[in-house]
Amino acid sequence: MNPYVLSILLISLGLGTTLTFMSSHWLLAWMGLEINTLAIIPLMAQKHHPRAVEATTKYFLIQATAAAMILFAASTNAWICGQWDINQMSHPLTSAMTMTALALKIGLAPLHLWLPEVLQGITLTTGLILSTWQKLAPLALIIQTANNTHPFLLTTLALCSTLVGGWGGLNQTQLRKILAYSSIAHLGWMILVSQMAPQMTIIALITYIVMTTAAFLMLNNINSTKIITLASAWTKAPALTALTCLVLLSLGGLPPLTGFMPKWLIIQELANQGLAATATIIALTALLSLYFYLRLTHALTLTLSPQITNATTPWRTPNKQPTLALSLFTIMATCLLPITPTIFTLMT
């Protein structure tokens, strides 16, 4: 791609965004929201691969969508209360409609189903960006919208995700579509206590951000896309193939990783709420994610190649070699958890 056209359509992702951020008027979110899916589908689409072409299509199709029910469901209340403040949606339908709207943006179950394929379909680059950057702007409108939208309707959602997230990913053999219900099943966490608790969803999609970004430059490094091509990792990259397993396992959600932070920090939000039976629930869908990443950390350490693979052989790849932000992310990714007081403190 053109790096002119390349820096306009980065700078395009930006500027949406932070239009998203700074606006408390609907109609300016919701340019915001357009922008931003504007900007990236030509970087879904550069490979000009049918699978990529598909992919592009059903993201865009998805996103006008949720882009049209935002739009009418601001009109509506509008229409009704008088007012377009982001703060202000005191209307229950329009609440519930925006939040639908929302969950549909970002993939949250059981509005996911665009998730997978479409991360299947397009590079690991471009995935890592609407992993990680794509769902802030959306989920600040979630943040704000929380407060007047009914407990269960959220909590339902949560539930959902986490379910279908710690599901979903067991019988896949695709890196990618399981780093989607991975990451279906971390908005679940973040969706739960996003009423109680605002502070612990901004940690918790922080260190999302983190960890799923030093796993997907991590697998852009070591250039594996499947399960079966994990086994020939450790002759490329030895060192490397060892901290992305600690990564996985942070993703996981295992102690003593940064992973197990927010877990840990909603599971108490909750306790503390009286939500017993939520938190219980909530911790046991864990161990479903903890499982597939239990099953990757499996393939890359004590599975041998195989003889015959449809793999490019390894002494024929160039290495690539890690870079700074990939060093970076994975100390963050893995090293976080003891100044677990600091960032609680510094958030709240």
The other form holds:
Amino acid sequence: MNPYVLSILLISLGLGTTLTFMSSHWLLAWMGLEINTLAIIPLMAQKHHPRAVEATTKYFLIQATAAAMILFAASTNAWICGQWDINQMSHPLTSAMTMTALALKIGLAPLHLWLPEVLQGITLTTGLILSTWQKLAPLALIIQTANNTHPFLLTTLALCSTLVGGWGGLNQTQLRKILAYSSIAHLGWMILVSQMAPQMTIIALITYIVMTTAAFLMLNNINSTKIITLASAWTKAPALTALTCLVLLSLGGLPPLTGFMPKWLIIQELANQGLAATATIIALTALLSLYFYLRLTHALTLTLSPQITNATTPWRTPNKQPTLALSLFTIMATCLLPITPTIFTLMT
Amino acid sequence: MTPTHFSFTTAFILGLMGVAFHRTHLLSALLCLEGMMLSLFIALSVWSFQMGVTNFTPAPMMLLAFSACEASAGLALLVATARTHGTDRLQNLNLLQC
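Can you return the structure of this protein in the form predicted in complex with the partner chain rather than the form predicted alone?
What follows is the entire complex, opening with the chain shown before.
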């Protein structure tokens, strides 16, 4: 792609998210979401193969419908209450409709079916943008509207997401689909506490972005999109393969790694609010996700690829890809747990 | 609920149900999206007219501009889909499910 066009598209992506962040009026927030959608469409369709075009078409239909629903809910609220402010969407019908539309936009569980297919059709770099940067603007709106939403809707969406995210990933062999289901499960954790403790949602979002970025950059570095190609990853980058296991287990939320932090804080918050049943269910559904991360780890470390490598092992040849971001995000995805008090104090 | 409110709500919900349930052609989905956007245009313009909010009068125009951009992106995707899949039927968009 032409660098000028690429820079314009990336700047538009930043502009859309920033516009949604700083707006208090629903129309401006809607414009930010639309700019975001329109800017990522050429990035998704830049490879002219049928799968990319299909993924782009599905993404476009879903995002356009969700954005129209958000604006419809906002204008209905304006007709009923005469109020366009995001914080003061007080009518229960319109706030429920907004939350449903935002859930459709980021792919929460009953409305999640587009996300694995879209992520499967695009490149890993665009998938990274789609599963991190594109979630920011809708999540900002969710945090602002969660106060006026019925808690039952939020809890249902969250528990469905963690359950479906864990369950759907079990049967997949494609890494991008597994990452899509992992994204659904993590978003469920974020939505669950968005009403009682929005700062926990932000902490969970930051750690999720760090871990997912590390995972996508690693997969991009060893250039693998299926589980079977993971088995020969050690021939390309042995040290990176060892670290990939840690990043994947961090995504699963095992204790000495960063991914444990949001789960710990969220379960603590739920226990403080007296929601023991919800905390138990969400902790148990995390086990489903952990199973497929463990499967990936098993494929990375303990299995041997059926192909025989005749040539000298590829790790002897120098790798020309830039690794600064990869190393930074890997360290953050594995070693941030000890500074949990600092992050917690910064956020609250 | 005033008659205006009722009419644009009905128009929007009909368009939404068209997108959700009438899944044969991509073009009909795009037309339904455009119908949703036009009902929103009516909602915004009549709202600013009835409430007498003169500050809000440019908003329907901005909505129309954005929906035009969105419709053009949708038509471009329609052309791309017709080139890669040979048709615009939504049943043929099944390469990614597994």
